[in-house]
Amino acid sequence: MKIVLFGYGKMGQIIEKFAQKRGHEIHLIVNSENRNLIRVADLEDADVAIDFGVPQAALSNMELCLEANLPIVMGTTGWYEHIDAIKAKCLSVEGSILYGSNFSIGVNIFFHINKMLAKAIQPYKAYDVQVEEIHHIHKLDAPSGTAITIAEGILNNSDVKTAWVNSLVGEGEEEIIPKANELLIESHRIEEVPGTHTVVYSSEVDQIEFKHTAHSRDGFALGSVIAAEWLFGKQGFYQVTEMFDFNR
């Protein structure tokens, strides 16, 4: 396949280096450079595109891809809010968006699990539950993307946790304390730490821990890649989770 990159940054690099491994060629890098000098007509000849750009970007890019006719794998997160409106777009001009918050294989199989895993504690009220994310301070959104994903999960499957608050921890940062039914994330951002997520369960007598480290960023950009390919020939607006069936 032609790829498109939008952003070159860490993530962008280890992806060229995915895709040329796997057979592909990078037809078109965009970055903070020449994002305003790119048109329609500069991604005609592509085959899909892959953005783990900046969160302010990431609207127009899939517009623009939209607007091209070209399949986008959207790894970069903080645009949520929009979901909707673009979904609705998406599916308006039959285009192609695969969207999701972390593309990495075992980051979906804990998914999988941790929807098991709050369906298991759900009717053992004594335990308590927060989710602990840490990242490098490069990382421009928080919570991150996963650690909401992950929550997600654990909301749809307690009666008594109904929303999610974050708390940003750091020097200067004020301490969220969380209401009964709300579900804590905590953000931690350390020095080149790729990803590390946690769920908490506590009670009096014990405490559970399911946790989920990363030990490079090389497991996410070969995640979008396959992405890509997954994506590649398809009409729709889908999410990362719908590449996996645990349930085979």
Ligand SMILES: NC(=O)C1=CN([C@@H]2O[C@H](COP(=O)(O)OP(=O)(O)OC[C@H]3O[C@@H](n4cnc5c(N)ncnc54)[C@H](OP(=O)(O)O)[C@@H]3O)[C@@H](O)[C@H]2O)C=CC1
The other form holds:
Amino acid sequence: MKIVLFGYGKMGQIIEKFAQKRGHEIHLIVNSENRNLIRVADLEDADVAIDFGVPQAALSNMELCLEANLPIVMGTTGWYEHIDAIKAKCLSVEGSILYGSNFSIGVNIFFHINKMLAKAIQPYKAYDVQVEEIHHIHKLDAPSGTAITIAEGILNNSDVKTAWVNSLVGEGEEEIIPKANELLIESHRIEEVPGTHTVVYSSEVDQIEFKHTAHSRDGFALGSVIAAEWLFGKQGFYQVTEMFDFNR
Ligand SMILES: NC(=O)C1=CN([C@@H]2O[C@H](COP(=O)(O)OP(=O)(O)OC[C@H]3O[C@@H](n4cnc5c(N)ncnc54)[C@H](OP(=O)(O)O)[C@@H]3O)[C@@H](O)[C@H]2O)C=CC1
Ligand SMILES: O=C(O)C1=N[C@H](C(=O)O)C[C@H](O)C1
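Could you drop in the structure for the form predicted in complex with the ligand? We only have the form predicted alone so far.
Below: every chain and molecule of the assembly, starting with the one above.
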């Protein structure tokens, strides 16, 4: 496939490596320097786009791809307030978008088990729950998209928690004390951590911790190339979880 890469930072450069290994061609690279010069005609010969850029550009990149009739895998996080609007637009023009907060297989298994765990613990009110995420200091958004997906999995299987709240831990940051109905997502920014997510259930007598640690960005990058292969030839608005059999 001929792939357009939106974003050529930490993720974009690893995606290029995996795409080429799997026999694909990088047709065009878009970053902050050339984004304003890109027109529909520049995308015409491509087969699929993969976006790991910045939150503020995600919506316009998806709109451009819809206009160019180019399927796009959206890996960028931090733009989710626009989901309903872009989904409606995608469906109305019969376009093709797949988005996900995390493309690694391990985290998608984690998402699946997280929901099962929340369902199993739901009758036992002695347990309180919180989510913790740790990422590198360059990350622009908090909480992480992955932590939001994890929180949604818990909220949908809880009759106590009705919304999540975020507390970014660090000097000068306000400490957030959650109300009983609020699910706390605690965010930490430490050195070059690729991405660690933990769900903690605590009672007076014990604690259950469920944790995923990424050792590198390779799992995210490979997953996004597999997602592009999966999306090619399909029409619709998809989430990455739809790629995995265990969610069916
Ligand atoms: N879903 C998933 O599995 C994962 C998602 N992510 C998400 O991917 C995103 C990128 O992460 P990462 O690679 O670490 O970030 P980086 O900061 O390393 O790279 C961002 C890239 O986006 C480019 N960029 C800036 N503005 C635009 C624009 N208008 N259009 C296109 N590209 C632009 C930057 O260009 P320039 O260098 O010129 O400024 C840079 O190349 C983040 O939102 C992150 O949360 C990350 C890992 C996994
Ligand atoms: O910015 C990152 O690095 C990552 N972002 C994604 C997120 O926000 O969940 C996925 C991964 O954890 C790395």
